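Have a look below at one chain only, the form predicted alone, in structure tokens format.
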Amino acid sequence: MKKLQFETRRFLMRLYRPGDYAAWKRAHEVMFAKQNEFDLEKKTVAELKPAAFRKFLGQTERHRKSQVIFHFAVFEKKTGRLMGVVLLALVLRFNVQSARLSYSIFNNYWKHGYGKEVVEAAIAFAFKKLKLHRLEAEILPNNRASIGLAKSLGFVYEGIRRGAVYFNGRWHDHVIYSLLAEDRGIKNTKPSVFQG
């Protein structure tokens, strides 16, 4: 599992473990109430019980084994605090070698540049370790902060994916931004299958 982790100067991104329950529970307890339409919903007391964490852990493990989603927890090295998540989702192999990249820094840690630091490391991990060729960021059209981050990291606008994601009772359009390994000077031209 060690190969399924990456880090920055301040953060370690790795798969969740059974021993992470206390950090996971605390992280959700200290989050602020939902700040905007793009923010995570604050979990209820029932959603923070050990059984809920075990269910979540089982789900993330099934996703990892099937290589559909790699769900990374973002831990601050200095304190051990859980501060967010990074997902590499819908990982496609064979002659495609792509994934959808998404992230969330918990709202009580916003406005410190953590998101950019974490996503930059995730990009390097995806291209250098997982040997992916293409990353996509799928973003709601009015989420200016996420669009700004994608652009600042070199993602290129490709268009709109109509009715792409279902939540809050309806289908939503998303704008698509992409980044290729070559955009970062990495030549992942020959497809390979990562065994994680």
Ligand SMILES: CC(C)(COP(=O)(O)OP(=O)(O)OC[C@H]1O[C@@H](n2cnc3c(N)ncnc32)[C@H](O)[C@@H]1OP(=O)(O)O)[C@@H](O)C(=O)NCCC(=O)NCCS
The other form holds:
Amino acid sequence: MKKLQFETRRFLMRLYRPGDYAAWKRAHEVMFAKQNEFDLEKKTVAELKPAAFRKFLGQTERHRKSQVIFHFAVFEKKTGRLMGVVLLALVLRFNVQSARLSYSIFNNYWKHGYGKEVVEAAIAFAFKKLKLHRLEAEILPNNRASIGLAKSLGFVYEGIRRGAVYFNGRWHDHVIYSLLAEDRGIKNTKPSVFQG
Ligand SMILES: CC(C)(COP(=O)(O)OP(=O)(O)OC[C@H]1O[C@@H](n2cnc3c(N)ncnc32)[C@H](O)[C@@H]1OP(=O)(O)O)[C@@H](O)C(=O)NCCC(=O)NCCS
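Switch over from the form predicted alone to the form predicted in complex with the ligand, please.
Next comes the full complex, and the chain you just saw is listed first.
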């Protein structure tokens, strides 16, 4: 089984654990109020109770076991602070070898280059360790920060997926950006099995 974690000089990305409650609670407490429509909602005191974290943890576990979404929590190594999350979702094997990549950094840490550092490491993990061939980022068309980040990492615009996501009471289109192993000079020709 491949180890489901990866790191950079400053950050460790790994699956959530029961002992992460304090870091999770603190991250939500110190984040700013919601900054834009793509940002996380700030949680209330009641939503930060241990039971809420256990429920969240259970959900991430179910996602992992069903191999639908792998939630990689982003921890700053020096401080142990929880900084955000990177998700690898819909990992398809056989002759497809693709996954959907998404990311979120707590808003009090935006614009420090953290997102780029963390997502760059996720890309290397996906292509080099998991031997995937294709990563997709599905982004709301007006999410400038996310599009900027994807483009800065070499993701290429492919088109629009119509009516792809429901939120705020209606269906929204997504813009699709993709990155191939070859775009990073990696030749992943031999499929391998992803074990969570
Ligand atoms: C998208 C997000 C992860 C970026 O994180 P970040 O740590 O602030 O990003 P970085 O500081 O590493 O910036 C990397 C690049 O992203 C782009 N970028 C970041 N914020 C941007 C903004 N507000 N507008 C335009 N481009 C932006 C820039 O190209 C930037 O490179 P540059 O600073 O050299 O110009 C963060 O804004 C976030 O979590 N947003 C809310 C959740 C979200 O939208 N997730 C994506 C869902 S698809």
